[in-house]
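This document opens with one chain alone, in C-alpha cells, the form predicted alone.
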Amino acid sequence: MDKLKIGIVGCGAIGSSLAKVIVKEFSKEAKLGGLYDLDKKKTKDLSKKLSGSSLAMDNLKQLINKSELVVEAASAKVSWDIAKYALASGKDIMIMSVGGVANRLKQLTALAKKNGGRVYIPSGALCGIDAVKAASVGKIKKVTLTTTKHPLSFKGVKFVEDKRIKLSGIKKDTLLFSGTAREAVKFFPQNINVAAVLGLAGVGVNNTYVRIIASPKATKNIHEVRVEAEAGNISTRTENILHPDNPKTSFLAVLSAIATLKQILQPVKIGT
C-alpha cells in the first residue's frame, strides 16, 4: 500500500509537532508531502530539521498539489480558505483553527461530497466530545462551556483592548465574556476553538453558551462542559497543560491531532 502524503500548512506548534511524528513514528503509513508556512524562514527551519531534501513549498497550492490529507494549523483567519481550496481539489484535510469554519459546516459538506474529500476535526482541548456527539443523536436541552485561563493568554487579542481591560491589573477571577459560541469564536480567534468544537458535535454554535474567565491563579487553560440532555446529564472538566512552544495553546491539542492522524492510518476506530 502506498504512504498517504500529508502535507502541513503552518509550521508553528501544532505543525512542527504533528510534522515531526509523521517522520518518526508513522513513518511505515505516512510521509510528509511538504511544509508550507507564510513566515518562510519557519517553513526552511523545520524542512531542514526533518529532511536532507527541501520540504519547503514556495505556496499553498504547490502543497495542496504533492498532498493527499492537509493538515491546517495555520489560524482562523485563512482556515477556511484552506479548507476551501484543499477540498475544491479533491483533496482530505484536517482543521486545527475550527474557529474559522464554525460557521461552514454545510458549505464544508456540501464541498467534501461534491469532490470525494473528507474533513477530520480533532477534539482537540476539550474532553467528552464523544458523549456530546451521542447524546445529540437523540435530543440536547442546553450546553454550557466555561472556559478559564490566565489573564496574559488573552494578551493582544482585540475584543479585550476595546472593552481597554487591563490584564496586568486582574487580581481575581473576572469573567471577560458570556454569549454564544458563534461569538466566542469571532471575538476570541486564538483562545477558544473549543466552543468551536463543541457547537458542532451539538446543538451548533448559535445554540452552546460560552463564558471565558480570566484568572491571575491559573495555571493551566481550564475547559468545563455541563449538557443536559435526554440520554442524561454530562459534566466534564479538563485541565490542560500548555504547550512548552506556545503558551497559548495547549498540549493535549496537539496529542488529539496526532490521535486523529492515528485513526486515519489505522484500521481499527475506538470510541465514538
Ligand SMILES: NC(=O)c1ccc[n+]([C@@H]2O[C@H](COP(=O)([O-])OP(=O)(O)OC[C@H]3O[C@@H](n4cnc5c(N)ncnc54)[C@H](O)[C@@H]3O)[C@@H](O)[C@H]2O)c1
Given for the second form:
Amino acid sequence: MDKLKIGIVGCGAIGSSLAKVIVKEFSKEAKLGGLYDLDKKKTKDLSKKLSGSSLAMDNLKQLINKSELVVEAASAKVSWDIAKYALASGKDIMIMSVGGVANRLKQLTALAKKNGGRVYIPSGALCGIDAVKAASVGKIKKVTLTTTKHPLSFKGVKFVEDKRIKLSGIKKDTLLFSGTAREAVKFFPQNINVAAVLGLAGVGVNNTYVRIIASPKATKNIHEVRVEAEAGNISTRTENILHPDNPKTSFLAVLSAIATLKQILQPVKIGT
Ligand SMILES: NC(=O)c1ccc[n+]([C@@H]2O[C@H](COP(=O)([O-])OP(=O)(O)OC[C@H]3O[C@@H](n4cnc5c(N)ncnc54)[C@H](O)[C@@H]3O)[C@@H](O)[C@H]2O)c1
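What does the same protein look like in the form predicted in complex with the ligand, given that the last one was the form predicted alone?
Expanding to the full complex; the earlier chain stays at the top.
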C-alpha cells in the first residue's frame, strides 16, 4: 500500500510533535508531504530537523497539492478556510483549531461528501467524547462544560481585556464567563477548543453550556463535563498537564492528534 502523504499547516507545539511522530513512528504507513507555517523560519527549522529542507512549502496551495491528508494546527482564524480549501481540492483534513469550525458542521459535511474527502476532529484535551457521541444517538437533555485554568492562561484574551479584568489581581476562583459553547469559542478562541469539540460531538454549540473559571491555585487545565442523557448521566474530569512548548495547549491535545492519526493509519479502530 502507498504511504499516506500528510501535510502540516502550523509548525508550533502540535504541528511539530505530529511531524516528528510521522517521521519516527509511522514511517511504514505515512510520510510527510510538506510543512507550512506563516513563520518561514519555523517551517525551515522543522523541515531541516526532519529531512533536509525539502519539506518546507512557501504557501498553503503548495502544501495542499503535496498532501493527501492536511493537518490544520495553526489558528481558529484560518481553520475553516484551510478546511474548505483542502476539501475542495479533494484532500482529507484533520482540524485542531476546532473553534474556527464550531458552527460549520453542515458545510464541512457537504463539502466532504461532494469531494469524497474526510474530516477528522480529534477529541483534544477532553475525555468523554466517546460517550457523548454514543449518548447523542439517543436523547441528550443537557451538556455542561466547566473549564478551570490559571488566570495567566487568559493573558491577551480580548474578552478579558474588554471587561478590564486584572488577571494578576485574581486571588480566588473567579467566574470569567458563562454562556453557550458558540459564545465561548468566539470570546476565547485559543483557550476553549474543547467546547467546540464537545458541541460538535453532542447537541451542537448553541445547546452546550460553558463556564470558564480563573483559579490562582490551578496548576493544570481542568475540564469537567456533565451530561444528562436518556442513556444515563456522564461526568468526566480531565486534569491536563500543559505542553512545554505552548502553555496554552494541553499535552493531551497533542497526544489526541497523534492517536487520531493512528486510527486513520491502522485497520483496527477502538472506541466509539
Ligand atoms: N482541539 C484541541 O483540543 C486543541 C488543544 C490545543 C490547541 N488547539 C489549537 O490548535 C492550534 C495549534 O496549537 P499549537 O499549540 O500548536 O499552537 P502554536 O501557537 O504552538 O502553533 C501554531 C503555529 O501556527 C502558525 N500559524 C498561525 N496562523 C497560520 C496560518 N494562517 N498559516 C500557517 N501557519 C499559521 C503559527 O506561526 C504557529 O507557529 C491552535 O489554534 C490551538 O488553539 C486545539
